[in-house]
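The form predicted on its own is given below as one chain in structure tokens.
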Amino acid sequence: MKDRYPIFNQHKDLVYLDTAATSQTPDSVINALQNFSETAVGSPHRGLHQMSIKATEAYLASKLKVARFLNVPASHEVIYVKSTTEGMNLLSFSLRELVQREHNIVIPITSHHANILPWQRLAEGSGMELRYVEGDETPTYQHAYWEEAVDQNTDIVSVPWVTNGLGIDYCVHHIVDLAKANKAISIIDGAQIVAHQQIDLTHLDPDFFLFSGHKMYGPQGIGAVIGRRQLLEKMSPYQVGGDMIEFVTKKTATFAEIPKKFEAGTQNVLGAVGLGAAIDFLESIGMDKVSQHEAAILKYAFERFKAHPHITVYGPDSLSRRKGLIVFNINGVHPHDVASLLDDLNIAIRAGHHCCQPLNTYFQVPATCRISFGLYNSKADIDALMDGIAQVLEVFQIE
């Protein structure tokens, strides 16, 4: 599979284990980006000339691919943003008129900062309570903790389907159902799941689902908020300017219908084209095969890590509760030293707090190492990593 990714032709010895941060780009996506740049650049929705028309067609075609790929319900709309982070900020700003003072927002302690800071801001500005679901010492998903946190005064429940700081695969169907039972708005951060298994949003039926293209073999700078039309129609636009208006006077303005109301300015058509090509790439392989391949790599790496006397693995012990990544530390070695020494061996991993400082505080661990997997990874990459870890232990004279 590595032969589909030009980056590995340029860096033949690279072992890339940081897909949860940004995935590498396959040749078909690069070709689609180049072809559009050479043949169809124009401003979408803005002109009657052929370049503008081609750009508009490419932009809308990309959205149709997203809707097909995720089986988006007819009751929902696809809104393009630059990332999951921007999408969360859009929601926290635009939902402020639909929440009530002294009600609450519920998120897990495992959340990425993008699922914490926007809700902190909304809570501070609206007099709401921000509640964290902490769970046990793992912490793993348990129904009782969520059922205790979510109540009739909950207005928003926002949860990552898979956590980037532990790799926990949450039971999001139960959480969405729990939110509905309490008439709360359900939001799913899908950044760490969308490239790893088949998603059926019609079956799940959350109010909002967000993801980023650069974690699913697409380019950086493109992502989506998929939202329930009934709620979007009640929400104020997050940004204002060109292309999202109906009529403007000197002192007033009316706004276009959704989704355009939430897509101010010239949109990232090149990114949309790349996202569509990434979807084509994944569909050409088949999401069942994607899941099977990554599950095998995860199992192989997890078993080798758990058997290692100098490695501490964080998160659930059950592989059925994990997806796509492993967070760990080498006992007696700072994670930054681990990552730096491995980089000298052309092995790319992540080290730090992974934008999950409340989670690290919960564990009382300031930083960890993280490996995450993509289609280009193999068991040979894990073998190379284990050889690299042996060299790290040798440098620090740990036996």
Given for the second form:
Amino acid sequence: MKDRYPIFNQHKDLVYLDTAATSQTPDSVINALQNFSETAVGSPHRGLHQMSIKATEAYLASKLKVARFLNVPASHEVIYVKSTTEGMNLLSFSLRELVQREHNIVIPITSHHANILPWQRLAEGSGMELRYVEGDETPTYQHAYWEEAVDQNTDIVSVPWVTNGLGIDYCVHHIVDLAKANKAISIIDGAQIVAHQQIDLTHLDPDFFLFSGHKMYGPQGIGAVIGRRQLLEKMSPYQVGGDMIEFVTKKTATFAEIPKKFEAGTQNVLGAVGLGAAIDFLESIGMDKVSQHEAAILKYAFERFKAHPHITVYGPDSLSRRKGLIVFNINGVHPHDVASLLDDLNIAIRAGHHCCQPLNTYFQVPATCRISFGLYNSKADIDALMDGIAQVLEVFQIE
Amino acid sequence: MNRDLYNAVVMEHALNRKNHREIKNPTHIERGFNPSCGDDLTLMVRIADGKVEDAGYIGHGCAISKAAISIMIDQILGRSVEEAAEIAKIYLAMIRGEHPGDESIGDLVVFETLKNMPARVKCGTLGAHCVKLIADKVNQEN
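The structure above corresponds to the form predicted on its own; please provide the structure of the form predicted in complex with its partner chain.
Then the entire complex follows, led off by the chain already shown.
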């Protein structure tokens, strides 16, 4: 599969283990971006000339691909944003009129800052409680903790399907059902799942589902909020300006229908085209094959790590609750030293807090290392990593 | 190569945690925090008659941040506050690529390669920033 990614022609020895941060781009996506740039650039929705019409068609075609890929139900609408982070900011802003003072928002302690800070701001501005699902040593994925946290006063439950800072697969169906039973709005951060297994939003039926294109082999700067139309209609727009209006006078404005109400300004059509091409790419392989490929590498790496005397692995012991990544530390070596030394060997890993400082505080470790997998990875990459880790241990004189 | 930075001098300071201790009766304490990786080091110094009489650091961080603050402590011990501030100034300029590393900063020259390692600059300069802040405070006090 590596031969589909031109980056590995430029960097032949690159072992890329940071897909959870951003994925590499396959040839077909690069071609689609170039082809669009050469044939169809125009401002979508408002021009009357050919180029504008082509851009509008490309933009809408991309959304249809998203809807098909995720089996988006007819009750929901696809809104494009620049990233999952922007999507969370949109929701926390635009839902503020639909929540009640002294009610609560429930998120897990394992959340990315993008699933914390927007809710901190909403809680602060609206007098709500921001409630964390914590749990015991292996936090939060046991359903009992969620049942404890969510109650009749919960207005919002927002959960990553897979946590970027730990690799827990929350298997979110139960959480969506729990939110529904308590009449809370359910929000699924799908950034770390969407490129890794088949998603069926008709079956899951959350109120909102978010993801980013650049973690699924598409370009950076495009993502989506898929939302229940019934709620979107009651929400006020996040940004105002061009292309999202119905009628504007000197002092007032009425807004366009959804999804345009939430898409102010010229949209990222090139990004949308790239996202559509990334979906074509994933579908041409088949999501079952994608899942199998990554599960095999995860298992291989997990077993190598667990058997290693100097590696501490964080997160669940059960592989069935893990997806796509492993968070770990080499005992006695700071993650930044590990990452710098592996970088010499062209092995790219993530080191730091992974935008999960409350999780690090919870575990009382200031930083960790993370490896995450994509279609271009193989067991040989894990072998190279293990050799690299041996060299790190040598530098730190650990036997 | 990043590995060049992990040389014998740096590793000796990092592994043996040289100068990692609380000093008695510190006159100035400055905490340096690097939010991207969690380096959290606190420099403690005792200044008497305008000189750095004792210094040590506490906290945790990567090998680079610990070695850099430790070697910085070796360099400023016994020096006047002005001299310490000058060492920190030259060191920071060296890492920005504006000043060649020379004997005026002693073993700190081993960090010159940081000018080519943007991802690690914050680690290597945590201690120098603490020295600079303490010197600024001393100047304000006088």
